[in-house]
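Here's a solo chain for you in structure tokens, the form predicted alone.
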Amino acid sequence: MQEDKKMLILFGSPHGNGHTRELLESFLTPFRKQEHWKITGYSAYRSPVKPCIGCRVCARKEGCIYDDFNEIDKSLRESDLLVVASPVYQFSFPAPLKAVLDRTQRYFEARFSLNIVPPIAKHREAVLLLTMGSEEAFGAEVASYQLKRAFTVMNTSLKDCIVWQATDAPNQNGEEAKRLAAEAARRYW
């Protein structure tokens, strides 16, 4: 019998049924056919966290001055696979998802101020699913770079980045991006 695996989804779109959701669903469909995956989702817009205020509490003790990130932290620590699904706004993540990413400062401080190595014991792989109105690749490059930097102290490896470009173009159905997302999903069984 195969042990259950855990997936954490960080969903960064304000639109529950837009292009980002379509791309995410293409990725998730193969997983829903697998009984050994437990999927937990977090919506940055529906349950926003406070932004990091640079108070440095996390440099003196593990954790944060705010407790609104604790459930995300718990799910992240238990996860085998992290999926970040987001639109690109101004060459980056939307503000509510960026606040989540900024709150991972606690792991940098755990590593470099508290000498906890690694700050998160369990390793996981990650997938980035992006949608963007533009055809310019720079937004995807910035977003993936930001994640890779954060992941350096989170015991996380970004393995796949699927981008659905030109969502603002008429009749853009993203079939290729959705196909690539479903194909990428099969690598994690």
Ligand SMILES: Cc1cc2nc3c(=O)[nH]c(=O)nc-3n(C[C@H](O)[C@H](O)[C@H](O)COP(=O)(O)O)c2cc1C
Contents of the next structure:
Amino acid sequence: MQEDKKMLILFGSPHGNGHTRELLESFLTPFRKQEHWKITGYSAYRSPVKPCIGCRVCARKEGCIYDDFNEIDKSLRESDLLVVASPVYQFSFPAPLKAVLDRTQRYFEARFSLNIVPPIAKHREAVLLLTMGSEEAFGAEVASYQLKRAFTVMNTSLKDCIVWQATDAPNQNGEEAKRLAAEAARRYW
Ligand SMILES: Cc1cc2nc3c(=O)[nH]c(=O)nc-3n(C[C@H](O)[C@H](O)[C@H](O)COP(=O)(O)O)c2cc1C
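I have the form predicted alone already, so could you send the form predicted together with the named molecule?
After this comes the whole thing, all chains and molecules, with the earlier chain placed first.
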């Protein structure tokens, strides 16, 4: 019997069946055969969190003035693997997913204002799955840089970044990106 493992998915596409979902499914398919993996999904468009208002309440006491991030916080703390699956919008994450990222400021304040080290007790690895209409790699660089910086106070290490480029061009079926996603999945069993 293998020990239970938990995966949290942060899904940033407004499309339930778009390119991002397709790439995510390539990553998830091998996991579905692994019964010891429990998968929790969060869709930033379906269940949007409020944007951070920079009130700094989290600098005085662990937590947030808003309670709509609490379930993500709980799942994140319990997770062994974090998967961020998103399209690139304006060289970054779509606004609802960026709002989730901004709400992780509570961990930054926990670390540097409240001196809680580490702000999240358990370590996890993370995978970034991106789709983008163009071949302009800068969007993927920005997105992975943003995550890496946020992860420094989340006890989280970004291990893989898989990008399906040029989704807006005709006949882009993303075979290579999907193959890489399936291959990456095997590294986390
Ligand atoms: C508002 C908006 C902004 C976008 N910005 C970019 C961008 O900066 N760079 C890029 O390569 N593609 C950009 N795209 C294209 C999407 O990243 C691409 O179509 C993506 O594969 C869509 O994923 P989905 O099918 O899951 O919705 C943008 C699309 C939208 C709707």
